[in-house]
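Below you'll find only one chain, the form predicted on its own, shown as structure tokens.
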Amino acid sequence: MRALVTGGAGFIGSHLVDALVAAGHDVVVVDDLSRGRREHVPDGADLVVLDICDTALGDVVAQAAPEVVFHEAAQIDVRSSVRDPLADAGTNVVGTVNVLSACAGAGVRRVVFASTGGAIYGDTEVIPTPETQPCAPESPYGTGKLCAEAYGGTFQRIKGLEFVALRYANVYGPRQDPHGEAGVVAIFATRLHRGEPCVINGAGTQTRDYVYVGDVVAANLQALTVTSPAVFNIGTGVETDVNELYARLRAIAGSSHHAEHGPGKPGEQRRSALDVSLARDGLRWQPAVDLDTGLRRTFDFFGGS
């Protein structure tokens, strides 16, 4: 098969691009390297330079011609997307059309799109939170991931291209970017590693579900075959506030530091976890990293980066 990746050099897309070359298939990867590193695209895939907004990408798709293409660039950061949410959308909204568009008009089998499962839904009691919660984001990148989605529900209508949506929970693990706001788990491992103060946000009892990438790469590959086209939660189904994520660091660690405390940030949900037993019939996937196994390894490649 021939693949195609976007932000295929970035954290999860790199992971995704390394499975499917491992597994055989021939992939192009576009990427604008502007958070994607040149080095995380392996040598059997090929690397085209490109932002997902250029009206090049429709030569480019045309050109690659693949059967399936997984949609993983995004502006990512929740906190970025409320101080500019015009920015947030003419990535996450107006840059997925147009990777919408290029596929439609290059005969593209299937797009598996990667959305969010903590902010599509918002603040909701439902917890672990069901794919048939009514969504109610709360801060401008949950609403540009909804908007994406809805805009892929329509392509499938009107042009019969096969739209996959996985709402990722907090996706965690070795290449993930510490030196942004995004990507906790990465940036108190680094900090601990070179023995730094970690803040944590607020009083630290918000929760999130947080899920190896691994875990991730692998629904993506369920993806691939899946009959009944669908949107799917991804993730543990487990609450871990952001306390209780810190002390499991410092244990690995074997740090005596205990986390300062700064003030909470605007946009972010009090609790997350999400309800994946529709991804557990639909694609026959489940979590099967742990998490202190997945901070484990986390926690060392840090250690070695």
Given for the second form:
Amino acid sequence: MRALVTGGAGFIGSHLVDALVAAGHDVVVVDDLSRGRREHVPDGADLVVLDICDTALGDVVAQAAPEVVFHEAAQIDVRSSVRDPLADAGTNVVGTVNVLSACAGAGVRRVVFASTGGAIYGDTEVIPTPETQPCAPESPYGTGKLCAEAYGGTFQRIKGLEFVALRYANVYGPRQDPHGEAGVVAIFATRLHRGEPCVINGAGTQTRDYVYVGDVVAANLQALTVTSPAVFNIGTGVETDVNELYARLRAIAGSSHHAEHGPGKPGEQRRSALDVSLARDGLRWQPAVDLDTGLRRTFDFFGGS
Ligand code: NAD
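Let's compare: the form predicted on its own is above, so bring in the form predicted in complex with nicotinamide-adenine-dinucleotide.
After this comes the whole thing, all chains and molecules, with the earlier chain placed first.
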């Protein structure tokens, strides 16, 4: 199969490209390298350095002639979407429309879209949260992803472009950028390796659903097989608070350092965990890597990088 991965030089995208190449597929990556790294793209894949908003994207997709496009490229920083919603929408909404138009024009069969389960539902008491829960995003980032999903549905109806949206929980694993604001596991793992203090925002009781990147890749591969394209949560259903996450990583590191507590982040979502029953039944997917195993792999990676 021929596949194109936008954002394929980034954290999740590059793991997906590795898996596609290993399975013998022909892979083209489109990434502007704003956050991704050339060295994360394996030798077996072709890299086109291009902004997904560029009008040249149509020609690039037509020339690559993929059967499936995995759309991972995005502005991923929730807080920066609050500071600059226009820039966020430019990449995550307009850029996605450009990707969908390019795919429809090039006769692509299916688009698999990286959406968010962590930011799309907003602060809800329904935990773990199913896909049927009304979406009430608390950030422009979440709104942009919801809007992009809606565009995907429209392209499916009017252009026959099959559209599968995967609403990822908090993804962690090797290669995640420890320098950004997201990626608490990467940040803690790096600091524990260096013997530097880790700072927990507020009391550390805010919960997230941490899903290992290899499981997210597996969900993307399963999205190729599903006969009724739909929206699926991809997570574990398990809530873990930041204090516990730190304690587990500290044990893996064999460190005796206690974390410092900084001020809480105003407006930060309190709880998040996704109900993944639909993915289990509809995608025949479920997470396979437990938290301690995933944390150890991630910790070991950051020790060697
Ligand atoms: P990442 O920043 O590592 O990867 C994104 C990639 O997209 C980078 O390589 C970047 O260079 C590229 N990119 C950004 N803007 C671009 C543009 N305009 N044109 C071309 N390329 C561009 O982030 P990630 O964590 O791997 O996220 C991948 C996808 O998964 C994103 O769509 C993100 O919104 C989504 N997602 C991630 C998480 C998570 O926990 N990491 C959770 C939910 C959803």
